[in-house]
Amino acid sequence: MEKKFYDKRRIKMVSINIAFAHHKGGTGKTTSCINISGYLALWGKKVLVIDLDPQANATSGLGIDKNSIGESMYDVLVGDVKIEDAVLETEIENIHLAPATLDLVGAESHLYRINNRISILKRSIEGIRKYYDYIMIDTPPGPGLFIINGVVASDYTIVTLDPSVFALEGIETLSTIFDDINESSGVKINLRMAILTRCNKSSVFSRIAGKRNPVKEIRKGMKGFLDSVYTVPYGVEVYEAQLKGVPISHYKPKCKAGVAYKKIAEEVRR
């Protein structure tokens, strides 16, 4: 596991920050967040991951052991660090990662403590900016301070879902909590696409029947929050890519989660 930076002869102008959002676990927020960075990484793009989930779901899946990691998000949240002493390079080239380790779960009760703490990702990272091409936030569910700086940080926020009955009610809470946000702090919150994860596609004999259509129902009643809606299958070959500590677009780009996942990133990239 080797650290670096960035190369300083490469300077652009700033990031794309992007926060991957929802308050609720297991909807795919890490799964979305290593697998679009990872096309955008194949086509060139420089990119950083800043894992802020003390599970480091994020860390594991690119490849770092989180039981060998020196500084972390927690050093850089509670201020012992700069974020650029923290950042490693990853086996998969132009991917860079602000790891995170079971510490941080220690770091949200000092944020509570210190003013402007809405904030501190995005002054963190103002530094680097310029060395990335995108900044990929990868939040841990519930409404705490976390989320809260990952979306803050962000020029625009991507929500993931599954598609439950639930789903709606989701996305209507996580609305309320960022126009909370709004109103408290005055930052305007960018709701820019969803992403429904791990969809089944509805059988012949399902739609003969006539039986509900989960996905599609979800589907259109986002259309009244968010104009970008898309759907990632699922596939075994998303877990086993996770296992191996790589993307889906470094291991089975064609199965057809990768297939979804390669549109979505062709969308971010725009």
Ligand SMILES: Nc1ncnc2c1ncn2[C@@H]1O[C@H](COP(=O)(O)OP(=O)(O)O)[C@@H](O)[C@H]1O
The other form holds:
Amino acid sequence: MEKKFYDKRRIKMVSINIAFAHHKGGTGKTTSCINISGYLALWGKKVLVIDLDPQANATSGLGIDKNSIGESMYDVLVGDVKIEDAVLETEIENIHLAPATLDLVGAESHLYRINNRISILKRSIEGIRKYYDYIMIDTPPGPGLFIINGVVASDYTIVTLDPSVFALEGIETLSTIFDDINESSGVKINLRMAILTRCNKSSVFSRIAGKRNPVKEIRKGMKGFLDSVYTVPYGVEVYEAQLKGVPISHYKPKCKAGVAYKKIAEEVRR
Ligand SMILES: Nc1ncnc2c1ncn2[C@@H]1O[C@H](COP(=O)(O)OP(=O)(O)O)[C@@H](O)[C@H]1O
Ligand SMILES: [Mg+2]
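Given the form predicted on its own above, what does the protein look like in the form predicted in complex with the named molecule?
First the chain shown before, then all remaining chains and molecules of the complex.
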């Protein structure tokens, strides 16, 4: 794929790097990352999505064929490739992608041998921050060095939660994870927002948890922790859009999940 970088726009911009972090897989990190990025891009913002997950779901979710990737985030983190040489244009106007490949599985053990291992990503994006309005970092399940690198490189973090699991585990689990990261790396997570994904009022989880309105319970539990808690309903369109390799904003923006992500993107844009 042709690489066209924004080298004509040498304007200093404030970029907000957002890490989507949670230690569990399948909580909607990648989905949220792609879909918030989609709206920001639709509104003319220049967005770089950095895929830090070897599963490369953000890469495929933005329509990039895994087999077409040359340099990837593996080469940026482990080798001496500059991130601008790994960045690809996507078919979605205003969205660039620093892709992931399965190689990333092997990167973590390598990172442990490097000094300043928690700020490798931060250093690697220093030179390109100015080209973007937003840098969105999609992290794998952890808690490992990728999450920490994502958090360190970011101005703030968005956490995504699957209410069906979360209603059972409770708020303590989340605080424990953040405390652990803080203790092991000295990094304090600036948590700005939580997104409860795949919310479905009538689903079984409310009965399992024995709570009449788990989303309300979670909001209550999070009070004092953070102000912004958003919900995104379950929608088959979300999955369909991912298969097509486009954000929901570019597929069915009017569906309920699309409208929910638009609202979240509005807050991110603020
Ligand atoms: N609101 C939603 N409606 C329907 N499916 C969703 C929704 N959010 C996430 N999913 C699906 O759930 C799965 C896991 O989401 P994903 O974003 O990949 O989680 P994570 O990145 O945290 O591992 C994906 O197949 C995704 O398409
Ligand atoms: Mg993911």
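Positions refer to the first chain, counted from 1. All values derive from a computational prediction rather than experimental measurement. Between two forms, the rigid core is the largest collection of C-alphas that superpose within 1.5 Å.
Peer 1: On a core-based superposition, does Arg113 travel 2 Å or more at its Cα between the two forms?
Peer 2: No, the C-alpha position differs by under 2 Å between the two forms.
Peer 1: Core-aligned, is the CA shift for Val187 between the two forms 2 angstroms or more?
Peer 2: Shift at Val187: 2 Å or more after core fit.
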